[in-house]
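First comes one chain, alone, set out as structure tokens in the form predicted on its own.
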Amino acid sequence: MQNVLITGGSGLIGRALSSMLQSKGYKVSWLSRHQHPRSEYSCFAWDIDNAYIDEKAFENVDFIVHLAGAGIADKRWTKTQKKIIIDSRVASTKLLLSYIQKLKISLKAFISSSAIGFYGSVTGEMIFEENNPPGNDFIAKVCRLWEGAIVEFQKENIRTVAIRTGIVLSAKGGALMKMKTPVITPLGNGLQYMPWIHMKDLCSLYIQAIEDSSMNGVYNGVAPEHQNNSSFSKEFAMVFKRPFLPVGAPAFVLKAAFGEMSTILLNGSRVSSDKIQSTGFKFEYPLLKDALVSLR
């Protein structure tokens, strides 16, 4: 039995992930900062801010999966707000490897989160590929420091893949909760693309990169199906039966509710599966229709 350790196991994705990795014969444990005593698995604490982890966590394990991380849209981006959603994820990674480097961990393979905010937030007609540069926004920053960390791992001989992830449809939580409103309306001039990828078929892609060990470097997270703001609204309104008012909540009103966190509403553009296609990898729901029918 290979044993997969999980930091932000206890989060969405997460707790999707650990149910798939169990059903399938991994031994999963997590990191987390908080004790939970209902949990299947085993938990060991750590505490970024004090650099801390409990040396248990990593007696025989194989695999480290890093999902740990500050939400972006939690809260406003302050600069206390921007320091926490860049520690939370650059820090942490930084403190995984002092730790694996400390003990000699012999790990198979250190697999981390990223996101498609890497290519930044603006609207247009390029299909972003893993080998464009970053953009210019903060959360192009949060991103390419992020990476940054997770690549120090190659140093040690350690098989290393980071996943951009985009927008992560569950039925269970996330970004699709916060759409169930009783009026479905596109973000401002719903030009925005906004890439997708259902939550099953992230799991699968996740398990993949343990398994496959020729899998290296970094993989866009995303659906091959390309939606913009306002078509994945009329395709939300029709699967949920909701109504559709074409005309949604103006640029400006979002600017000032959110700050300059609106950007990430207000633009997006295309980005390529190619890649993550290419290892063999099957998407289950390569369609948005199909993804949201089976989310009901």
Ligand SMILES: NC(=O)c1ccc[n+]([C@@H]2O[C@H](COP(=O)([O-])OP(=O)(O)OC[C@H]3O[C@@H](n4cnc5c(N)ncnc54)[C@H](OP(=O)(O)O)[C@@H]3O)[C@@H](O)[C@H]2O)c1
Contents of the next structure:
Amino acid sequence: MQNVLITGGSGLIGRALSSMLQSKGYKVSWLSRHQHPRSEYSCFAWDIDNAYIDEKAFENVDFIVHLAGAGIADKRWTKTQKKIIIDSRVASTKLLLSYIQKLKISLKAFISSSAIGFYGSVTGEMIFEENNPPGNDFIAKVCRLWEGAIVEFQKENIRTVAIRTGIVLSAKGGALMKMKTPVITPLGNGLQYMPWIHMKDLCSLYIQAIEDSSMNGVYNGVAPEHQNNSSFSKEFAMVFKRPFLPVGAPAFVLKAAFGEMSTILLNGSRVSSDKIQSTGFKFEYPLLKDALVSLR
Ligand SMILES: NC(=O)c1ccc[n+]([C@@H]2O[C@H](COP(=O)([O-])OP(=O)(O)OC[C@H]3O[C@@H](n4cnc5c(N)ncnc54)[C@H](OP(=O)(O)O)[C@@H]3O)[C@@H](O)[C@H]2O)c1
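Would you generate the structure of this protein in the form predicted together with this ligand, following the form predicted on its own above?
Up next: the whole complex, starting with the chain shown before.
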């Protein structure tokens, strides 16, 4: 039996991935800031600020999947919140590596989330691929620092994969549930792209990254069908049988309400799924309509 330690396993993606891994015969454990007495997985403590991890977490571990990170859209991006967003991803990655080195753990692979925000939120027709440089906004900086810490695992001869994840569609939370307003409208001019992926496909992608030892480096975790905010909202309204108002929520209102965070609502890049498809990965939900119907 292969052992997978998941940081942030208690989160939206972590819970779905834990369950899929367990159903495939993996032994799953979590690294968490909290105790989860009702969880069916062993749970080990860590404290990133105090550079502490319960060493028992690493006993017989084969793979680490690093999903921990403070919610990007949970709070306004004050200076303090920006530090929390960065540290929860970057300091946590460095802390994991320091324990791997100290305890001389021979991991089969370190697999981490990153985000399509790496490219910056750039509305336009350019389709970003994995070898494109990072953008300039705050989330691009977060992802650049995050991936900079992830890549250090390679120096320990550990196979390392980072999944630049798009908007994850799940019936259990996340962006989709926030969209469930009584009337659906686009945001701003609606032209910003919304690279998305169905939760089931994302979990399958993580499992492929675990099982396929030829996977190495960075992969975009997005579905092949490109949707902008307007077409996404229309499809959403149709599938969830809600009225659609084509007039977008004004950009200035969103800017006033969310401050700098409004950039991720009002702008969005197109992102390619070619690289992951070239590994042989098959999407169960390549089309938004089918993905939404499955989550109704
Ligand atoms: N969901 C999406 O649409 C999406 C899109 C792109 C990228 N991602 C990335 O994928 C990863 C997982 O996403 P998710 O949607 O599952 O997130 P989530 O539901 O918010 O869960 C993240 C987990 O991270 C841990 N965490 C939260 N704040 C933390 C902090 N300050 N320090 C350390 N750990 C903290 C928590 O676990 P404990 O409370 O157990 O410690 C939490 O359950 C995140 O890094 C996220 O940025 C998600």
